[in-house]
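For reference, the chain that follows is the form predicted on its own, supplied as structure tokens.
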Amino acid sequence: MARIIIDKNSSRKEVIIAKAASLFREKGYKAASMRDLAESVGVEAASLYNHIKSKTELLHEICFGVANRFMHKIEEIEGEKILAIEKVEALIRFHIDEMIHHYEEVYVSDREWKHLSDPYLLNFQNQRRMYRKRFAAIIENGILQKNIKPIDATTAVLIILHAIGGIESWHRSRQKISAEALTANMITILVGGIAVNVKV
């Protein structure tokens, strides 16, 4: 019987979750089946249930895994004794890094979360809303500190997150610049565009 191939840094469940993220991104959560996932992992469909309970559980693991990483990061950055514009840059760098190195999980978390069921759906929506409010609060603090231009913070967050979401196109490009160049360009545009007399 085929077995799930793992490396020393991953559990079987982690391998299944990663494959599920890839499959959900490619086909969409609704269209993807457990049989599709089993084929991707290289085992019989019945074998998957030794490690996970359902497709719903996989979506939950992906969405909240990503959300919890972002909440942990913003809490860490909020506690740092640096200028607000530097906190914004640190958050943007984290978002870019996640989109580069954990693209499929982040994509699924951002696009397929609506298929979660309550109470998890409501919990996830609240977590997303709270994250954006906290991001906006950092920008508002930077406006008060006068190291961020007087802009609408909520709008700024939406524009920043939408721009970073565009990294999806970078993944699909056949003639893409390096990840380092991508990050540098985005920092120049997104941070430089809102900063007041701050070298970035």
Contents of the next structure:
Protein chains: 2
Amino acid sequence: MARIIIDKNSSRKEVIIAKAASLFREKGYKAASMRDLAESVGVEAASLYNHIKSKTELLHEICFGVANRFMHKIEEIEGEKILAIEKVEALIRFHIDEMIHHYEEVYVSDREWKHLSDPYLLNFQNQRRMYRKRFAAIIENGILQKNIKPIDATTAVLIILHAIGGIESWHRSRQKISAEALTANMITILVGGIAVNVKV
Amino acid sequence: MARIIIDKNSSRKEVIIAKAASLFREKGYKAASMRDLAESVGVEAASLYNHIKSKTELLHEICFGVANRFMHKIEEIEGEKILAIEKVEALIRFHIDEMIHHYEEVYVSDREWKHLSDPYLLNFQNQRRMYRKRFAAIIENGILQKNIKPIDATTAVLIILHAIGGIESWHRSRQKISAEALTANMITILVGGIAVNVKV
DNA sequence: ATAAATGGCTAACGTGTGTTAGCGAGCAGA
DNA sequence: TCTGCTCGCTAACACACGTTAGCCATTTAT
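The form predicted in complex with another copy of the chain, contrasted with the form predicted on its own above:
Below: every chain and molecule of the assembly, starting with the one above.
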């Protein structure tokens, strides 16, 4: 009888969620079957249901786990007493970091949330909209402070978030450049793209 | 007996492909069923097979249709005698234009190509890799010409392509700003992010 | 007008899906 | 050691999927 192996600080449920994130990222939520997941966990499909309620629950856990982390971070940053452009940079750094270190979950939350079902779907979409509004508000503040170019804040947020989502490709491509170099490049382009050019 | 309505310059097959693109975009390839597609075309599921070979064929047609358009465009731009940074701008404009006017197909080609099956999947991935290499080569040229900042070209391509992919969100959001304004903003941020700052 | 091709239809197939029921092995605490 | 709970298993379910076969109506070409 093959039990799910767990280490000290993660339950069997958490192990399943982690494997699910990896699988959903690779194949997409719909294309990944519970039997696939079971195999990757090392167990029969039916056994999974001793730990989880449904396939959708796995998606909830992944999506809201990620969403909550981002919500907490933006709250933290909003409270700091720094320039708006610095807040934007901090936020970008956090996004990149998340994308590098919690790749699978962030990716899934980004691309597969459509498959959430209705009480959760609505909630998620609301949180997402809120987050973007608050991000845009920071940028608008920077425009008033004159350390950000007078651009459409919504568009800027859209570009920034999706650009970072593209780290997916970097992740796949055998890490030609280091995480630090990647971050530096992205900051140069993104912050450089919206910041008022003070130096040179 | 309900026939598929066609206009002068599109066959029944093309009508089906267009509807498929719309459906695949909305639900994802796997989640969109042939019965869904049939309903949106106004016909029974089995009838679709008088015009197409399989569900996968629909995905091929969509993905390679888009890929070919981009390949032709980059070839055209490579041949022009203009600065590298201008080539990049032209390419970005084309991407944005495609994303605005052939939204569904471009989106599907971007997000659902994973579900292509193997002779086609490999081919598509190769074309994608080629395209990005050629895009990166233009940027590297611009760095040598000193009209583009000395950044990692691969990262820049990655950012640009994904940022434009984000127009998806704009498309959904009731078009708060015009297509022209959106394009102008994106050019400001993206080109501004990589260009050497000559003017202020 | 007649023949052939086209493009619908219904019915059904096999397969893969998420999930439940029910059973038993092994670990935990008394 | 005994008891109960955790967590695995096999078997099976109902259903949704892509696709095929075979039939008939309508359009097109001769």
